[in-house]
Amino acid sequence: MAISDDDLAALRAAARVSTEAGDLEAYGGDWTRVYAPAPGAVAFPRSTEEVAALVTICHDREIAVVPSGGRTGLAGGAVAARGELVLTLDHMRRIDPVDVVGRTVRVDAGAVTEAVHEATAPHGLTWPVDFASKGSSHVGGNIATNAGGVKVIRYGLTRQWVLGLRVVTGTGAILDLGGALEKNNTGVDLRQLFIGSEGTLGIVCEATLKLARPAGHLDVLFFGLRDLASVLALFHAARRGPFEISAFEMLTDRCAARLERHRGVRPPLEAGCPMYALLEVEAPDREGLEAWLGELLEDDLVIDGTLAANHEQAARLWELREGISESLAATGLPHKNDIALPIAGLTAFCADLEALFARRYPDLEICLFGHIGDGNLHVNVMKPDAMDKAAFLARVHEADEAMFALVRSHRGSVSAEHGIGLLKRDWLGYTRSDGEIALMRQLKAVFDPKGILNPGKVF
């Protein structure tokens, strides 16, 4: 349903609303770049109350609403392609004073992840949700997608670090859920329903975040390996090492080649390798860490390896991992998939995946990287330069069906940390049962009876 002039007048009485072409383009899409943004208008509320007023109007007039955060998602969850009202939380960035004793901080949903890190650091605390897009991602978006990132192996997903929420439902009702309570055993925890629901049940407007003391000195190591089996063997060895693992990341030589083409950076090893792994650890015993590294090299588990000597070297090693997505986008059109497998089954799955593409899609290049420590792989299929974009998208849609069937056979998930959005709704049933999906639909009807919130996403 198109947004009429009468609708715009009502919405503008509640908050600032724009129909400028630049705003429609900027706020109507996300990082997927698959769907052309085509919202009807963009609203810029400054408070939870303004969000509630806007949603109430939209509920009454049956205007579709797409919540928008930092728009760093990769599943089309923040795309408005059918004349919807985009409700951006860009102007809701308040960060309250840190509660040092309770180790919490209350923030608006539009607060940028890195800004939360900066606000809590002077108090010797951190919100341990971290990923490459932290400089632009919003807390509300992290919560709506239950974001993961590079430190999941140590700290878990976003939901572990959210104590309370203030949410606006699809009727415009405001719910205060949890506050700053560590313990609240009073029935169903409604807060957890909204975490990971991708804005389909309600709009997260404020959050009380649980904080932790940051890790001590972190050492970063980088390895070259022969194959994925060697990467997993290295992970097994790291699990037994004299340290606490903060991150364990993997990338292939194809990713490294794209990094070198775009950024001019390359692994600091004597020769190229088929696989690379980055390991970040907190090691109280430096001598023990160096001895462990020496044993790896002596046992021929790795081809080569290096230990960062200082912060600058560590940052350069992290660039090899965090610069991948940007480099893939800069050197071609990647079709992105974010999947999860049981860690023990990664080697068998990747062998089957390579065989599948070699047999049925030999013209498509796969750039593989991911958070091996939690079983999360990012499968990027690159568009051949000579292939038309429409033909490429049709071809990878076909490839997705085959790949997700493979994921299902290996008891994995079609989405590890970016949600379902628009891109994966056809494949939701490959991971969730018919009974589960039916219950999800019933929950949607309870919190959003007219179906105005992020319509077409997930289901």
Second form
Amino acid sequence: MAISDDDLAALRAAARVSTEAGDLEAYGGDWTRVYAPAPGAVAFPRSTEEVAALVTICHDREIAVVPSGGRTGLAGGAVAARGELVLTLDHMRRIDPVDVVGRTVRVDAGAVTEAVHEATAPHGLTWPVDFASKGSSHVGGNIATNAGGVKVIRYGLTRQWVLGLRVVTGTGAILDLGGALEKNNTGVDLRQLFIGSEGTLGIVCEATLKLARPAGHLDVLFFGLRDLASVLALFHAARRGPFEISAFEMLTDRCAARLERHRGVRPPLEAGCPMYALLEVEAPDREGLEAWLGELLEDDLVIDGTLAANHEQAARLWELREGISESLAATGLPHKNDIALPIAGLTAFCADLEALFARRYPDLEICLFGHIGDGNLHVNVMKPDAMDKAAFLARVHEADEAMFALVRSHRGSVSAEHGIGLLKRDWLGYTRSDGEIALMRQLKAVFDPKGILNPGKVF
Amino acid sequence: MKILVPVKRVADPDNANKMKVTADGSAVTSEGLAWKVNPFDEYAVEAALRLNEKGGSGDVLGETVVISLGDDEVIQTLRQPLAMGVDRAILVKASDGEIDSTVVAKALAAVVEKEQPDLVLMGKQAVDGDSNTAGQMLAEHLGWPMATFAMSIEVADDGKALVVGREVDTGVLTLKVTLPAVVTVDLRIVAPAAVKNGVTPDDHAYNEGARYASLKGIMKAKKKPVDQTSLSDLGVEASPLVEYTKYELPPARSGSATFVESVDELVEKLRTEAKVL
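Compare with the form predicted alone: the form predicted together with the partner chain:
Then the entire complex follows, led off by the chain already shown.
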């Protein structure tokens, strides 16, 4: 399905299309960096109508299309490595005026997450989808991947904050799926199918977002703990605390060591601890929060801890969590996995995981961190300095299989929030049944009969 | 040694709510602001704690006291240095309209007479007014030696003097001041090896920056005394010399972004619209 000169001419009649090497390189990949970008061309539509015109041509001529947003994905969902047409929403960034009474805003798919936050903030509202890559990620990409992030524990996934969608399907048809309606019980909610479909059913072009009042003053606490069981005991205590939790994150001492090597930062506690947890809360009752902290100390639940005295300290504590991904990549080659487990089974799973690696892969270092409040673990396996890359990739592939078997036996998910994309395709069957996957394929055939949208991704 | 650290409460610039000015420009409104210890004063607290502790052992070599001027709400801000390890706090009750640097310096001098510290250690300036005057005026009132902009402090002569590295335009100027003295500190005083008290081992690993309050520290701080006094108790007249006539906010930033299709179009727009070529 290579793109011919004739195809290019037809596409160029519909929108701007580039075949410049710089564009192909930049728009053909995402943050996975495992796959070399090799798209055939990059299209820059400026409206939903232009997207529809482009996809209609691709449908007629059977040209594969890879939808592309902010390219911050970690599963290769936006990778074009086989001569596809990348369709970037980069030039569709319009953000309409905020509807302050309805608490909604309509935006183009290419609007950057942070730009939406900035546009809604003056009205005392926010779109509570928030993560480290908010300065690059697009609303469309967030929706297509049902993005998670650090505030899921309080606000839920992206899915909760999308009221309406305008999508282009694999035939080039434009679908209007709901608008600014909070309530719309009129049959099957097709909109939900597109949220999290990773560009395999249609291209999200516009969205009406549901907004919320931003949280009040947030207190950030950082704890040093003995082991994972204490982290979970702390989480249980926090659930009963006199405040609302907006984040509960965990990292191990190995992550902390990599942070120190790369960024020169370390947890502001008296001594190093095996585990660390970051808790962010909205606590209007300050006395109550301090009394709760007193109980933690009395119960000997934590070794040490601190409470940020101001925004700067809070930001530095967050850096200890949000800087990890970058520091792992800067100090070595991480192989990333993003799994979810039922919270009740986390301790048992982690003990099994530790035992598995100790027995079969003692040469591989695991850096574990994640959104523990959501049962979401980021398992990063680091390449030993002496091992060459190909040998490492072969070895972690083998380790993945063993780990995903563990995930399956603990009734977890092989991809909590990163999606499936290319990277986790081989493992989808460890979480979803053959019957489910067959139904997904049938659904795709309905919206994309020729299979031109993001082929080879997910299933 | 006994160290007195004056601290000022300032608006936290990272808070979502910013300083506003009333419509007629006659006053600054503080509604919805979050408060914190002036960063340079926080560095002074850290330096004082390093001078007065035997690093890591929990042993203390002398009393460290913080003092501030303001209303009752300031007590909340004083809890932070207390949680960091300061022994007690003094609040001189006063309203914003009653004080400027001169009044502050006089009030501090009166407290120094009472408390008899060996050292007054404070920030070089507050990040709100940026006056950089209170420390100097205080030294003058007391007739004490003074070293401003300290980026290193080393205890000398068996604790009777300090060797202070001062950050100046041309480099570092090293002064020896006999105690009691007034020292104001600059940013680099919280570098890991900036303070040497002759007791803490040289290889003790201090973190860069002011320490965070530990949970134990926060709990202890709730029980530490905050003595309250007032300008009149101290015999200081609330008559500021500085008069503020008008406030205005800096102009808002402007600008927008548009996409261009090609380099030619960009050059064209730079020439005709932006008029920068």
